[in-house]
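Presented as C-alpha coordinates, the chain that follows is alone, the form predicted alone.
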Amino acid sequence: MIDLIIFLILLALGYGFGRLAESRHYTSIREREKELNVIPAIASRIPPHGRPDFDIHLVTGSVVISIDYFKRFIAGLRNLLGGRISAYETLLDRARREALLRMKAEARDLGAEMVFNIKLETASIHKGRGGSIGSVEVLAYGTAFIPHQTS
(Lines of atoms letter the chains of each structure in order from A and count residues from 1; the text may use other names and numbers.)
(Lines give C-alpha, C1' and ligand atoms only; values in the text may rest on other atoms or scores of the structure.)
Protein backbone atom coordinates (compact mmCIF):
# COMPACT_ATOMS: atom_id res chain seq x y z
CA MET A 1 0.00 0.00 0.00
CA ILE A 2 2.82 2.41 0.87
CA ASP A 3 4.36 1.79 -2.56
CA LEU A 4 1.14 2.81 -4.25
CA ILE A 5 0.93 6.00 -2.18
CA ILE A 6 4.54 6.90 -3.02
CA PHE A 7 3.86 6.21 -6.70
CA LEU A 8 0.76 8.44 -6.69
CA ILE A 9 2.61 11.23 -4.86
CA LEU A 10 5.47 11.09 -7.40
CA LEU A 11 2.95 11.10 -10.22
CA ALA A 12 1.13 14.13 -8.81
CA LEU A 13 4.39 16.00 -8.14
CA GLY A 14 5.63 15.19 -11.63
CA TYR A 15 2.40 16.48 -13.14
CA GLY A 16 2.31 19.69 -11.09
CA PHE A 17 5.96 20.70 -11.24
CA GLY A 18 6.39 19.42 -14.78
CA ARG A 19 3.47 21.54 -16.05
CA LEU A 20 4.78 24.59 -14.19
CA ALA A 21 8.33 24.18 -15.51
CA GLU A 22 7.10 23.58 -19.06
CA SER A 23 4.79 26.59 -18.95
CA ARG A 24 7.56 28.87 -17.68
CA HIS A 25 9.97 27.54 -20.28
CA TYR A 26 7.53 28.16 -23.15
CA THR A 27 6.90 31.70 -21.88
CA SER A 28 10.65 32.35 -21.81
CA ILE A 29 11.08 30.83 -25.29
CA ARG A 30 8.32 33.02 -26.79
CA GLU A 31 9.79 36.20 -25.28
CA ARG A 32 13.32 35.45 -26.52
CA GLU A 33 12.05 34.41 -29.97
CA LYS A 34 10.47 37.86 -30.36
CA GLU A 35 13.74 39.47 -29.29
CA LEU A 36 15.95 37.38 -31.62
CA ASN A 37 13.70 37.40 -34.70
CA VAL A 38 15.90 40.18 -36.13
CA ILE A 39 18.55 37.54 -36.86
CA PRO A 40 17.31 35.25 -39.65
CA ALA A 41 18.26 31.58 -39.25
CA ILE A 42 18.23 29.97 -42.68
CA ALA A 43 18.70 26.27 -43.42
CA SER A 44 20.00 26.87 -46.96
CA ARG A 45 23.56 25.82 -47.70
CA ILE A 46 23.95 28.53 -50.33
CA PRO A 47 25.20 31.84 -48.89
CA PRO A 48 23.78 35.16 -50.12
CA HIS A 49 25.25 36.45 -53.39
CA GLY A 50 26.80 39.84 -53.87
CA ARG A 51 27.75 40.37 -50.22
CA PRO A 52 31.45 39.44 -49.92
CA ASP A 53 31.97 41.82 -47.01
CA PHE A 54 31.17 39.29 -44.27
CA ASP A 55 33.33 37.41 -41.85
CA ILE A 56 32.01 33.97 -41.08
CA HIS A 57 31.95 32.25 -37.71
CA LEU A 58 30.59 28.93 -36.43
CA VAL A 59 27.87 29.47 -33.82
CA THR A 60 26.31 26.77 -31.65
CA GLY A 61 23.53 26.36 -29.13
CA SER A 62 23.11 23.27 -26.98
CA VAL A 63 20.52 22.21 -24.43
CA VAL A 64 19.71 19.13 -22.36
CA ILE A 65 16.12 18.70 -21.21
CA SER A 66 14.72 15.92 -19.05
CA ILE A 67 11.21 14.52 -19.07
CA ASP A 68 9.24 14.57 -15.82
CA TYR A 69 7.94 11.50 -14.03
CA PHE A 70 4.30 12.07 -15.04
CA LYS A 71 5.05 12.38 -18.74
CA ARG A 72 7.29 9.34 -18.62
CA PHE A 73 4.43 7.37 -17.07
CA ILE A 74 1.91 8.62 -19.67
CA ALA A 75 4.36 7.87 -22.50
CA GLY A 76 4.75 4.33 -21.15
CA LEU A 77 0.99 3.86 -21.27
CA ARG A 78 0.89 5.30 -24.78
CA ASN A 79 3.53 2.82 -25.89
CA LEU A 80 1.14 0.02 -24.96
CA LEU A 81 -1.69 1.45 -27.06
CA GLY A 82 0.26 3.06 -29.90
CA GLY A 83 -0.20 6.48 -31.47
CA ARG A 84 1.34 9.90 -30.95
CA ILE A 85 3.31 10.47 -27.78
CA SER A 86 2.66 14.17 -27.22
CA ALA A 87 4.73 14.14 -24.01
CA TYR A 88 7.86 13.52 -26.08
CA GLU A 89 6.74 15.94 -28.81
CA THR A 90 6.68 18.89 -26.39
CA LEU A 91 10.01 17.78 -24.91
CA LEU A 92 11.69 17.82 -28.33
CA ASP A 93 9.92 21.03 -29.40
CA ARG A 94 11.21 22.88 -26.34
CA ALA A 95 14.72 21.46 -26.79
CA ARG A 96 14.93 22.41 -30.48
CA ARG A 97 13.61 25.92 -29.93
CA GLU A 98 15.91 26.50 -26.94
CA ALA A 99 18.98 25.28 -28.85
CA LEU A 100 18.15 27.60 -31.78
CA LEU A 101 17.68 30.52 -29.40
CA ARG A 102 21.05 29.90 -27.75
CA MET A 103 22.70 29.71 -31.18
CA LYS A 104 21.07 32.98 -32.25
CA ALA A 105 22.10 34.64 -28.98
CA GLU A 106 25.71 33.70 -29.68
CA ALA A 107 25.35 35.12 -33.21
CA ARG A 108 23.89 38.33 -31.81
CA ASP A 109 26.76 38.67 -29.34
CA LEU A 110 29.21 38.40 -32.27
CA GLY A 111 27.30 41.11 -34.18
CA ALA A 112 26.03 38.75 -36.90
CA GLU A 113 23.31 39.79 -39.35
CA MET A 114 22.19 36.25 -40.18
CA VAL A 115 22.95 32.58 -39.64
CA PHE A 116 23.12 30.20 -42.60
CA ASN A 117 23.26 26.44 -43.02
CA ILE A 118 21.42 25.67 -39.78
CA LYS A 119 21.65 22.06 -38.63
CA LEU A 120 20.12 20.28 -35.62
CA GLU A 121 21.50 17.17 -33.95
CA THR A 122 19.50 15.25 -31.36
CA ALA A 123 20.74 12.60 -28.92
CA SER A 124 19.20 10.70 -26.05
CA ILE A 125 21.80 11.03 -23.31
CA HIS A 126 20.05 9.27 -20.47
CA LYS A 127 17.93 6.18 -20.60
CA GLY A 128 15.36 5.63 -17.91
CA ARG A 129 14.28 2.29 -16.62
CA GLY A 130 13.53 -0.12 -19.47
CA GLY A 131 15.36 2.03 -22.03
CA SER A 132 12.74 4.80 -22.00
CA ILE A 133 13.77 8.34 -22.83
CA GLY A 134 14.97 10.28 -19.81
CA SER A 135 16.88 13.28 -21.17
CA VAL A 136 17.60 14.56 -24.64
CA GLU A 137 20.31 16.84 -25.93
CA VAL A 138 19.78 19.06 -28.95
CA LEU A 139 22.66 20.88 -30.62
CA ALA A 140 21.96 23.63 -33.14
CA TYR A 141 24.79 24.99 -35.23
CA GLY A 142 25.26 27.20 -38.25
CA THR A 143 27.46 29.76 -39.97
CA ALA A 144 27.09 33.32 -38.73
CA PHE A 145 27.64 36.14 -41.22
CA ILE A 146 29.27 39.06 -39.46
CA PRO A 147 29.67 42.36 -41.33
CA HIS A 148 33.22 43.72 -41.55
CA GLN A 149 33.87 46.47 -39.07
CA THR A 150 34.77 49.74 -40.85
CA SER A 151 36.83 52.16 -38.82
Second form
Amino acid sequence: MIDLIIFLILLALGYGFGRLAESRHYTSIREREKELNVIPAIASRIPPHGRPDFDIHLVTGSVVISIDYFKRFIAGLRNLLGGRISAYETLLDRARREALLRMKAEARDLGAEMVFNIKLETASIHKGRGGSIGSVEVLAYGTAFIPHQTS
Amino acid sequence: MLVSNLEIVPGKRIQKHLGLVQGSSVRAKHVGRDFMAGLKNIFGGELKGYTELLQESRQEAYDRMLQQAESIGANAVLNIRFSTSSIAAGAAELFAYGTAVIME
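Beyond the form predicted alone, can we have the form predicted together with its partner chain?
First the chain shown before, then all remaining chains and molecules of the complex.
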Protein backbone atom coordinates (compact mmCIF):
# COMPACT_ATOMS: atom_id res chain seq x y z
CA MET A 1 0.00 0.00 0.00
CA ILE A 2 2.76 2.40 1.07
CA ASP A 3 4.67 1.48 -2.07
CA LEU A 4 1.69 2.33 -4.21
CA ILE A 5 1.27 5.71 -2.53
CA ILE A 6 4.96 6.53 -2.99
CA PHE A 7 4.71 5.48 -6.61
CA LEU A 8 1.70 7.71 -7.20
CA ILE A 9 3.40 10.65 -5.49
CA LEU A 10 6.48 10.17 -7.64
CA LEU A 11 4.31 10.02 -10.75
CA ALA A 12 2.53 13.22 -9.80
CA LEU A 13 5.79 14.99 -8.96
CA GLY A 14 7.32 13.82 -12.22
CA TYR A 15 4.31 14.95 -14.19
CA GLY A 16 4.12 18.39 -12.61
CA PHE A 17 7.78 19.31 -12.44
CA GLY A 18 8.65 17.52 -15.65
CA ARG A 19 6.10 19.50 -17.66
CA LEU A 20 7.18 22.74 -16.05
CA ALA A 21 10.85 22.04 -16.72
CA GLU A 22 10.15 21.06 -20.31
CA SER A 23 8.07 24.09 -21.19
CA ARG A 24 10.60 26.42 -19.55
CA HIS A 25 13.41 24.75 -21.40
CA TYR A 26 11.61 25.05 -24.72
CA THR A 27 10.95 28.74 -24.15
CA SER A 28 14.60 29.39 -23.42
CA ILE A 29 15.69 27.25 -26.39
CA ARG A 30 13.46 29.24 -28.76
CA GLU A 31 14.72 32.56 -27.47
CA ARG A 32 18.35 31.61 -27.78
CA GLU A 33 17.82 30.07 -31.19
CA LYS A 34 16.54 33.40 -32.46
CA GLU A 35 19.56 35.14 -30.98
CA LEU A 36 22.08 32.72 -32.40
CA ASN A 37 20.52 32.42 -35.84
CA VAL A 38 23.16 34.82 -37.12
CA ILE A 39 25.73 32.01 -36.96
CA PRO A 40 24.66 29.32 -39.39
CA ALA A 41 25.61 25.78 -38.44
CA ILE A 42 26.41 23.95 -41.63
CA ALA A 43 26.61 20.18 -41.85
CA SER A 44 28.65 20.24 -45.04
CA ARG A 45 32.11 18.67 -45.02
CA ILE A 46 33.59 20.93 -47.64
CA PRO A 47 34.69 24.38 -46.51
CA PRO A 48 33.92 27.44 -48.65
CA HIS A 49 36.34 28.01 -51.49
CA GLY A 50 38.20 31.12 -52.40
CA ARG A 51 38.15 32.75 -49.00
CA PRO A 52 41.25 31.68 -47.13
CA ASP A 53 41.15 34.62 -44.73
CA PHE A 54 39.65 32.64 -41.86
CA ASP A 55 41.04 31.27 -38.62
CA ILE A 56 39.54 27.97 -37.72
CA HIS A 57 38.77 26.65 -34.28
CA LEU A 58 37.09 23.54 -32.94
CA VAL A 59 33.96 24.33 -30.91
CA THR A 60 31.91 21.93 -28.83
CA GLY A 61 28.74 21.99 -26.81
CA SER A 62 27.32 19.25 -24.66
CA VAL A 63 24.46 18.59 -22.30
CA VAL A 64 23.23 15.73 -20.15
CA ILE A 65 19.49 15.77 -19.71
CA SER A 66 17.23 13.47 -17.78
CA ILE A 67 13.69 12.31 -18.35
CA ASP A 68 11.15 12.62 -15.51
CA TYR A 69 9.51 9.81 -13.61
CA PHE A 70 6.11 10.14 -15.24
CA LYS A 71 7.43 10.04 -18.77
CA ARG A 72 9.65 7.10 -18.00
CA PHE A 73 6.61 5.24 -16.74
CA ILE A 74 4.62 6.12 -19.86
CA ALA A 75 7.54 5.03 -22.02
CA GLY A 76 7.61 1.76 -20.11
CA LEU A 77 3.95 1.19 -20.96
CA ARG A 78 4.68 2.00 -24.58
CA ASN A 79 7.26 -0.74 -24.59
CA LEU A 80 4.45 -3.24 -24.16
CA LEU A 81 2.30 -1.89 -26.95
CA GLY A 82 4.91 -0.65 -29.37
CA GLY A 83 4.71 2.55 -31.38
CA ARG A 84 6.07 6.05 -31.06
CA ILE A 85 7.45 7.11 -27.71
CA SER A 86 6.95 10.85 -27.86
CA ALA A 87 8.34 11.23 -24.33
CA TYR A 88 11.80 10.26 -25.56
CA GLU A 89 11.41 12.21 -28.78
CA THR A 90 11.05 15.49 -26.93
CA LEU A 91 13.90 14.54 -24.58
CA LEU A 92 16.28 13.97 -27.48
CA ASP A 93 15.03 17.02 -29.35
CA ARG A 94 15.67 19.22 -26.33
CA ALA A 95 19.11 17.73 -25.77
CA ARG A 96 20.19 18.18 -29.41
CA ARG A 97 18.98 21.74 -29.65
CA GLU A 98 20.58 22.64 -26.34
CA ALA A 99 23.92 21.12 -27.37
CA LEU A 100 23.85 22.99 -30.69
CA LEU A 101 23.02 26.23 -28.89
CA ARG A 102 25.95 25.81 -26.50
CA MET A 103 28.25 25.11 -29.41
CA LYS A 104 27.01 28.21 -31.21
CA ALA A 105 27.39 30.30 -28.07
CA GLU A 106 31.04 29.26 -27.89
CA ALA A 107 31.44 30.13 -31.58
CA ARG A 108 29.87 33.53 -31.00
CA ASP A 109 32.23 34.25 -28.11
CA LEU A 110 35.13 33.56 -30.47
CA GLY A 111 33.64 35.94 -33.02
CA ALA A 112 32.91 33.25 -35.58
CA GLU A 113 30.88 33.80 -38.71
CA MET A 114 29.75 30.23 -39.22
CA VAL A 115 30.30 26.71 -37.99
CA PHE A 116 31.15 23.97 -40.45
CA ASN A 117 30.99 20.19 -40.44
CA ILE A 118 28.61 19.79 -37.53
CA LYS A 119 28.61 16.37 -35.94
CA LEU A 120 26.16 15.24 -33.30
CA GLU A 121 26.86 12.39 -30.99
CA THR A 122 24.35 10.85 -28.60
CA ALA A 123 25.05 8.51 -25.71
CA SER A 124 22.74 7.19 -23.06
CA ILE A 125 24.35 7.72 -19.69
CA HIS A 126 22.25 6.55 -16.86
CA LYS A 127 20.34 3.35 -17.36
CA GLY A 128 17.57 2.78 -14.86
CA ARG A 129 16.02 -0.47 -13.82
CA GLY A 130 15.34 -2.83 -16.66
CA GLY A 131 17.69 -0.97 -18.96
CA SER A 132 15.31 1.95 -19.51
CA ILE A 133 17.01 5.16 -20.53
CA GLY A 134 17.36 7.64 -17.71
CA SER A 135 19.39 10.37 -19.26
CA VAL A 136 21.12 11.09 -22.52
CA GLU A 137 24.21 13.07 -23.35
CA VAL A 138 24.40 14.90 -26.63
CA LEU A 139 27.62 16.40 -27.88
CA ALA A 140 27.66 18.78 -30.83
CA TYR A 141 30.93 19.82 -32.39
CA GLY A 142 32.10 21.60 -35.47
CA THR A 143 34.73 23.91 -36.89
CA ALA A 144 34.14 27.61 -36.34
CA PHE A 145 35.31 29.98 -39.07
CA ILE A 146 36.57 33.19 -37.55
CA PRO A 147 37.27 36.09 -39.91
CA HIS A 148 40.74 37.63 -39.55
CA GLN A 149 40.75 40.83 -37.60
CA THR A 150 41.72 43.39 -40.21
CA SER A 151 43.55 46.23 -38.56
CA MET B 1 48.31 23.78 -32.77
CA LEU B 2 45.57 23.95 -35.35
CA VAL B 3 42.69 21.67 -34.49
CA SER B 4 39.64 21.02 -36.61
CA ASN B 5 37.16 18.39 -37.57
CA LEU B 6 37.47 19.33 -41.24
CA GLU B 7 39.50 17.18 -43.60
CA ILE B 8 41.02 20.08 -45.46
CA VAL B 9 41.74 23.54 -44.23
CA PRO B 10 41.00 26.35 -46.68
CA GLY B 11 44.10 28.17 -47.80
CA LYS B 12 46.57 25.75 -46.24
CA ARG B 13 48.31 22.73 -47.65
CA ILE B 14 49.20 19.56 -45.82
CA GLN B 15 52.90 18.77 -46.09
CA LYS B 16 53.01 15.47 -44.34
CA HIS B 17 50.59 13.03 -42.77
CA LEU B 18 51.79 11.58 -39.47
CA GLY B 19 48.96 9.15 -38.83
CA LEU B 20 46.33 8.68 -36.20
CA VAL B 21 46.57 10.26 -32.78
CA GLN B 22 44.19 9.43 -30.00
CA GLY B 23 43.40 10.13 -26.39
CA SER B 24 40.96 8.59 -24.01
CA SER B 25 39.73 9.00 -20.49
CA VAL B 26 37.53 6.71 -18.40
CA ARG B 27 35.54 8.29 -15.62
CA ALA B 28 33.30 6.93 -12.95
CA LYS B 29 30.38 8.73 -11.42
CA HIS B 30 30.53 10.50 -8.13
CA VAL B 31 28.27 9.58 -5.22
CA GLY B 32 27.12 13.14 -4.52
CA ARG B 33 26.44 13.78 -8.15
CA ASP B 34 24.70 10.46 -8.42
CA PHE B 35 22.36 11.43 -5.63
CA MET B 36 21.44 14.63 -7.43
CA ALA B 37 21.01 12.66 -10.62
CA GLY B 38 18.62 10.36 -8.78
CA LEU B 39 16.50 13.35 -7.83
CA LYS B 40 16.60 14.69 -11.35
CA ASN B 41 15.45 11.32 -12.60
CA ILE B 42 12.17 12.05 -10.84
CA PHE B 43 11.78 15.69 -11.80
CA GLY B 44 13.46 15.71 -15.18
CA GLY B 45 15.83 18.39 -16.42
CA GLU B 46 19.50 18.94 -17.00
CA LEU B 47 22.06 17.06 -14.91
CA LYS B 48 24.60 19.84 -14.57
CA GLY B 49 27.00 17.72 -12.55
CA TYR B 50 27.14 15.12 -15.27
CA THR B 51 27.45 17.69 -18.02
CA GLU B 52 30.52 19.10 -16.26
CA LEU B 53 31.94 15.69 -15.45
CA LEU B 54 31.74 14.57 -19.05
CA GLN B 55 33.08 17.87 -20.32
CA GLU B 56 36.09 17.59 -18.03
CA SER B 57 36.89 14.07 -19.05
CA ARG B 58 36.39 14.86 -22.72
CA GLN B 59 38.79 17.74 -22.31
CA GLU B 60 41.28 15.35 -20.77
CA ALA B 61 40.96 12.92 -23.66
CA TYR B 62 41.36 15.82 -26.07
CA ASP B 63 44.46 17.12 -24.26
CA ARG B 64 46.03 13.67 -24.32
CA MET B 65 45.42 13.48 -28.04
CA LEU B 66 47.08 16.87 -28.54
CA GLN B 67 50.04 15.80 -26.40
CA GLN B 68 50.52 12.77 -28.57
CA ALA B 69 50.32 14.92 -31.69
CA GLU B 70 52.91 17.32 -30.27
CA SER B 71 55.26 14.51 -29.34
CA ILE B 72 55.40 13.28 -32.91
CA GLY B 73 56.02 16.76 -34.21
CA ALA B 74 52.67 17.66 -35.71
CA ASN B 75 51.44 21.22 -35.89
CA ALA B 76 47.81 20.40 -36.65
CA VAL B 77 45.24 17.71 -35.98
CA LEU B 78 42.52 17.29 -38.57
CA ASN B 79 39.31 15.35 -38.92
CA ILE B 80 38.77 15.03 -35.20
CA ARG B 81 36.01 12.77 -33.94
CA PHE B 82 34.68 12.27 -30.45
CA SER B 83 33.04 9.14 -29.19
CA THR B 84 31.47 8.06 -25.93
CA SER B 85 30.85 4.54 -24.74
CA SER B 86 29.63 3.28 -21.43
CA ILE B 87 31.96 0.56 -20.26
CA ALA B 88 30.32 -0.60 -17.07
CA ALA B 89 27.41 0.62 -15.00
CA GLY B 90 28.53 4.01 -13.79
CA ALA B 91 31.64 4.41 -15.93
CA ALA B 92 32.01 5.98 -19.32
CA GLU B 93 34.89 6.25 -21.72
CA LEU B 94 35.41 9.46 -23.61
CA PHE B 95 37.53 9.11 -26.66
CA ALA B 96 38.96 11.59 -29.14
CA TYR B 97 40.92 10.81 -32.27
CA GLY B 98 42.18 12.55 -35.36
CA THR B 99 44.88 12.72 -37.99
CA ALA B 100 48.12 14.44 -37.07
CA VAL B 101 49.62 16.43 -39.93
CA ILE B 102 52.32 18.95 -40.62
CA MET B 103 50.98 22.05 -42.33
CA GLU B 104 52.90 24.62 -44.19
